[in-house]
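Here you get one chain, nothing else, as structure tokens; it is the form predicted on its own.
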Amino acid sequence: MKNTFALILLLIISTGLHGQKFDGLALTPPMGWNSWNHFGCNVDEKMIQETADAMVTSGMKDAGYTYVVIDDCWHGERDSLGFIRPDPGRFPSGMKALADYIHSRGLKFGIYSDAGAKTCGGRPGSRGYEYQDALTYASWGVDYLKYDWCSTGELNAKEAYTTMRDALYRAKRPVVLSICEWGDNEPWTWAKDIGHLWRISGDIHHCFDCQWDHGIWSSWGVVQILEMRKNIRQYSGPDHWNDFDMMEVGNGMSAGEDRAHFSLWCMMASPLIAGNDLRKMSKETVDILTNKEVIAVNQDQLGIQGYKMLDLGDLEVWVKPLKDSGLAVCFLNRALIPESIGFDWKEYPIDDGFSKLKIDFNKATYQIRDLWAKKPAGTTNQEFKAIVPGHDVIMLKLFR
């Protein structure tokens, strides 16, 4: 106890010193799983262990998923010195044992807290306890922290998240910091040196095109979040990502809607954090979440967020520059009925001022691969013809 108290005192004395973010932890968008979308507050160590097992046995780990993140409601009470403890009924073995189990599976362990006095689920938040919590997380072996924004009153967001960043750095265990203040304070303009990813919207809902009104706030469908923030792609890149929220793949939408959702999150270089029950996935869900060719678009080393190049009514064309002058192209059908494509590449040159990618298909021929059909789809010398089912996509990779 004396050693712990001395370490707290040392951290308190050093709070005036400038901390920093752990660099290089998220050079491509983080991939993993989070408990909130499917389980809400119904979390316990058995379910988390089973989820880690399923991440391995389903092929998700091999596809690149790394983090197993417990969201809200794991908390118990703080002890007499203010240290947070897990709920003993839900996590009887303790968080260190759970982290060790997850690490033994070749995965990384994530946890949740809040910048306010209370979490969104009413559990103890980190306000006033940032350095103690950072020490605790380090002792448990935490690799990822999702840090929420409930019960924050008049707190300044940039300062609050900087405090936790500095606390994590002083605790000396590298931790990915996920900023979750819903885009209210435009974190893309200030958070690059604070966190590794930041939410750009309120919570997602398991629907393709809807708004779920909770009274004073709303949850949003896939296409609503996709359209919510304009002109922020320049703020996203290696080690600092625009986060379009945890995914709803496998949570009740159709297979086509799940495929479109996953494709668009890959196109937008969003972190790929699954939010379903990994223990009970259909083959369709597994095939979507583990499509390595689509994931490669998300994980492309350039780290360029995609953008909507053409709006043809219900049919949209999204593009994402890739390394080696490659290009991902996603045809999105927002309607419920199928849409026919007759796309002449030579009529639509690429001129992306942000990435500096320019392609004139009259002068350059690209090979085309259909990433969901997993087969060649001709070249840009020919018109691309296909039918996009309702609420679905066709996703292509162009390369030379």
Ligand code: GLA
Contents of the next structure:
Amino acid sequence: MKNTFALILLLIISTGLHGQKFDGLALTPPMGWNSWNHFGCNVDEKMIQETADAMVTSGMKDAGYTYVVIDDCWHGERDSLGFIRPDPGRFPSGMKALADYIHSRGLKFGIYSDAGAKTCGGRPGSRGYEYQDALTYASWGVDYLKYDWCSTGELNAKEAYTTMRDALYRAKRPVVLSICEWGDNEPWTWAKDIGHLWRISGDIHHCFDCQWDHGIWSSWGVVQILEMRKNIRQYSGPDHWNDFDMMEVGNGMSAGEDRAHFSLWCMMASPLIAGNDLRKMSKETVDILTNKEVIAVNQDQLGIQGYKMLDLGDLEVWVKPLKDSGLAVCFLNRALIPESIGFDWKEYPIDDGFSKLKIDFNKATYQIRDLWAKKPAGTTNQEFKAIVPGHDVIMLKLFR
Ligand code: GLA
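Since we've got the form predicted on its own here, give me the form predicted in complex with this ligand too.
After this comes the whole thing, all chains and molecules, with the earlier chain placed first.
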């Protein structure tokens, strides 16, 4: 009896010591903005405030974007007690004031750290300070943490990310945890109960089809990331997403490439984290980032990652099952020259073993809507005819 009592007590104490993931914070893929792709280490409070303003005035907030995330290099030194402080030159008002500003715009505040001793930009990492940093973030009002993997040596990834998850939980402020270890340790196989999203690749580069060699590592174009992890869609879903990386829309690719990039991230149910300068966007960039019908495909409640249904060489057909037995279909032209399509739905039944979506278009007729042209495009009883420009897409929604 005494032993049972002691065992129960021990169980209560040890459960109390462990943390858990804040459930339900990312039931659809998180949407927001991150400083890294465009600004690198050149971050400061004025630019971040202006970005929050632009997120509202551009219509992005209305379209669903919420998180304003400062990536690497916001850090100053740790103080004599070990508390991390922002760079006083770049963030003179402090992080609490910046978080308040972002919150006052109806947005959420995200920050970046690293599981190792130093961040990838050489700033102080959280190793050995996880609980202290989590408390600091909570006191600032942080809602989202991107947690990187530089300078981690022999650390075990699952353990390191669990430590930060538990630290955040103990600090009691709900925080979305974005795991960024580039897919090296296959987080999709172990991180469902640890983070809300995990990167599946090395860094993106603002090109459609390229590999950018940095010596011991490479960054990748849009189609390279798309192809990199073909067989892990079953690991992604509500509250635990495969993260295809922050977007490069508006960072120098052509409008067609940006449209294709955005469409494919939506098809893959990837988090939609813009990575451009929101203060200086062309109308084309705004139109791409705020196309609500395309975003609705990304945010569909089923949360099913799309897949390549057909590979016709340069032309590919991607499919994403949606709620109410609908689906999105994306024709991707990977070549630079236009491709004409004549697509007979009746020849291509849908049979997705993962989502169990099965459609024989000989037996069921679907309505078609063109999500970029924003108009109806007939039904599946007719052949779908169109020209897909080079490095571009046509994206359709099929529904009954
Ligand atoms: C890594 C990450 C990037 C970015 C940089 C910052 O490379 O993958 O997304 O956070 O570090 O240094």
